[in-house]
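Below sits a lone chain in structure tokens, taken as the form predicted on its own.
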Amino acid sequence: MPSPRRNADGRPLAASASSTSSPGSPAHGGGGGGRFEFQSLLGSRAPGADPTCARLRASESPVHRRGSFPLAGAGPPQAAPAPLPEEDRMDLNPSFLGIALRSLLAIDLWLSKKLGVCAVESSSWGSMRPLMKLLEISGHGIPWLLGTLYCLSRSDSWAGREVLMNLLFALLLDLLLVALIKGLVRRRRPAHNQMDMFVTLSVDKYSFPSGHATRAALVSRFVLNHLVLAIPLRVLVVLWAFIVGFSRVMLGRHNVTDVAFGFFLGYTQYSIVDYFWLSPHNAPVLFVLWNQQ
């Protein structure tokens, strides 16, 4: 019978590892065999085992996602993207004023438009277009001011003399302060306008304030109270006024805040022109030129 093998010492190999095994060893069938396979799993996924697990399961994390832990090795971190300048900026928390103003703008537009009614021949009102022509020539500055220069050229009274100066002056004044807004505002004309006008001078392309409107609110204004009307003469002179800035619109010429500016204007004007009233005492050398021509 053959003999048992024998270990270094001696001692039988069945007994040997009967004795040097564990109670938790896989000989006497505990639960260490679990256990040692747990390990076995973990040295094989140490970090040199398997480095493509190791960069997967580092991509996959949440904690990497977020950018809290770069991984090592992956080159020096991206430097924070510059600050978009302020006028590239969205606002995100407009002001009151500002809100106000752009819905005003937006109402202006949409009236306006709707109000052009004779601008285009083919409009609802395309027929008006030449009486509302012809207002337009009445409200415009070269005939007021060639007509002022003729009554001023024959009139044979100081009284008659004072008003027409101050009359041209107002006119003279007018024409400046008209031209020297719409050069600063800059404003551009209705697009459904059409640019057919009267004798248009170099800023008639800006719309805001209405010329015409300011004439007519400053014209009427001085006759109310420099010649003596009758009260049906006096509605008339009024209602041209308002007539004049309303074709404005329906001409297609202004919005509807240009024409209400320029009455303002206008009115602001005539307090202007009676405040440096000329005269002959104030003013001497201006009639004493006017009566030797």
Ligand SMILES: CC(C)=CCC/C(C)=C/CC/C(C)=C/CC/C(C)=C/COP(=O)(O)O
The other form holds:
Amino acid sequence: MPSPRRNADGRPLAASASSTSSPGSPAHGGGGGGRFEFQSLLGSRAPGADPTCARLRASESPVHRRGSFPLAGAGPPQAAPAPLPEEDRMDLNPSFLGIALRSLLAIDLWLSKKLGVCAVESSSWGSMRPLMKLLEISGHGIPWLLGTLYCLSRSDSWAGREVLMNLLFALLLDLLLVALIKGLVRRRRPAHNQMDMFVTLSVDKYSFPSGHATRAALVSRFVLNHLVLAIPLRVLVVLWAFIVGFSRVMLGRHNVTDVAFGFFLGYTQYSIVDYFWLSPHNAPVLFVLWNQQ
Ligand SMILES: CC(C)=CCC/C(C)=C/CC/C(C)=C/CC/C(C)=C/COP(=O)(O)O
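Pass me the form predicted in complex with the named molecule as well; I've looked at the form predicted on its own already.
Let's see the whole complex now, leading with the same chain.
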């Protein structure tokens, strides 16, 4: 039988939302970071009393504590109890934003699990896994970085070199920002994910945001703005970006919100790169150094 959840000094919690929720649901709060359960109101501070009953004692009620309604003949005045410590208060009025976020998180987890149809070989679409992994490689950082460096070394025009130099800057900025956010947020990858990814950094054990989604959005926006392509090819580039993002959820690597935020971040990163566009005029050292190689 599962033992009751206990507070810091070992007593059972008086009211805990987690006791009725399932693991993995946002109300469960099992990640250590999320403290979603209600806190015991008096449990650890009423000596010798049952915590639940103690909550009902008139002397502890907010009315008596504030002394707003002194009742005639209600007996001798009682000493005001000490204020409750922060961790012993029950939050009965969670904000609208809190409820909305928890609902979004619940929908996210549920939908991501439903869409993770290639997470393992035995999944319903498990036979599509090799194709999904090919898409994974197409949006991986290493081929993009090595490909850009190779093209840079072969480029013989100033215009080409300028574009490629900025693509390299964009890819490095992307790696840096994604690693930073992953390290700060530390959201675990979905439980159904198999950690069999090709070359990862240590922060890649975390899932928010999806690095593949940021790169796909960044690179596709970059390509659409700097390469002259026929319309069908432009459509293909946008499709590729969406499929790479969607395949992350199908593979079970990410939740939907990781990918959605990844797209937003990648799109924004392009605006940053465009704003700080490197050229032989504002970064002559970079271009001269590269030319000497
Ligand atoms: C070659 C140059 C100039 C620098 C190398 C910089 C560097 C540290 C590259 C590492 C590339 C790398 C291993 C990227 C990881 C890509 C990855 C697996 C991201 C995770 O994606 P996600 O969608 O699962 O979040």
